[in-house]
Amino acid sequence: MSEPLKFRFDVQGGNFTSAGQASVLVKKNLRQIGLPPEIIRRVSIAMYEGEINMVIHAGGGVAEVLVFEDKVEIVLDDKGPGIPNIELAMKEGFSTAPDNIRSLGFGAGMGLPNMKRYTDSMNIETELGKGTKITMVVNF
């Protein structure tokens, strides 16, 4: 088995001018090598939803995308301050957004839920006052 292809990306934390630019990439370089749209659909909202996580909650942090022969993995690797509760932030709408972060449109409480959603496995590691991370894959 040949290596993955392997994307790296710096998620800069609060800058909402860049925020979602990784997930752009990552898109864009799907489908120049190929991957079905509707694997690119799925990778790209992961991606994103994970990617704006960071942005808010945990002051950036690094995002890879690997893809392999019949598989595309995301993982997102971050220093902020964990998550206290896993159960809950995978319910739909709970958000520990700041209101001024919501009054940008960001913060809606769908993140976790939707990486869950669109992937075909997703597995969170956090210690809180350490960092987050999350890996999630996608099967073709």
Contents of the next structure:
Amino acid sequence: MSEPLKFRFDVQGGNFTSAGQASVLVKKNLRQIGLPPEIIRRVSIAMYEGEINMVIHAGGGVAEVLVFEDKVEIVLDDKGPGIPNIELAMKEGFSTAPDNIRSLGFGAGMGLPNMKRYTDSMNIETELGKGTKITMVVNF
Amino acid sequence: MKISAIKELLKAEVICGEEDLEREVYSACGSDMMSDVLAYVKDQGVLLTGLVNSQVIRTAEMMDMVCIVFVRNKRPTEEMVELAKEMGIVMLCSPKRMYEACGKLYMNGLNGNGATV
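Could the form predicted together with the partner chain be given as well, to go with the form predicted on its own?
Then the entire complex follows, led off by the chain already shown.
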């Protein structure tokens, strides 16, 4: 099996204006590779939501996208506060985002549910005070 | 519906993307919550919004949308205009409020479900 194609981005925390830049770049790269549009859309939406989450909640982190022959894997790794209750965080509409984020069009409690919705599998490893690592897979 | 028709119906000003006004779009959605756009929208080519920040442009790009209409005379920043140009997204600015803007487009055949009318 050949080595996957790998994209790595440092996501800056607290900078809402630039949030999403990595996802836009990933989308551009996946288009260049020539993946099907529906796959590209699913990967980029899931990553975009994750990237926004990292900016809002975790003070940034590292995003990696690996393109295999039959799937795309997105790994979002942050050193944020961790998620106290994953089950609750997965509920549509549940949000801990501050009001100022809501006034920017996010924080509706749709981030994690959206990430799950657009991917074939999603795994969350989280530890309070240490950080969160989310691995998502979109199969071709 | 052509984007030029949207411009006429909403008495909108073209902020950028003049060269793409003859592009056809088949459906639209209106929201100020980008999370909801990312959750519920499918194949809508036009986003009507009263929200003004860079995430509006990136959300539209993620959803493969081709046109953003700012309602209530909201105006995008210079940075947003540059971003939209880079992504080939047409931006319009309309004095109409969200409800009326959506209603006008719907009444004239631009529905919300992505199907061709």
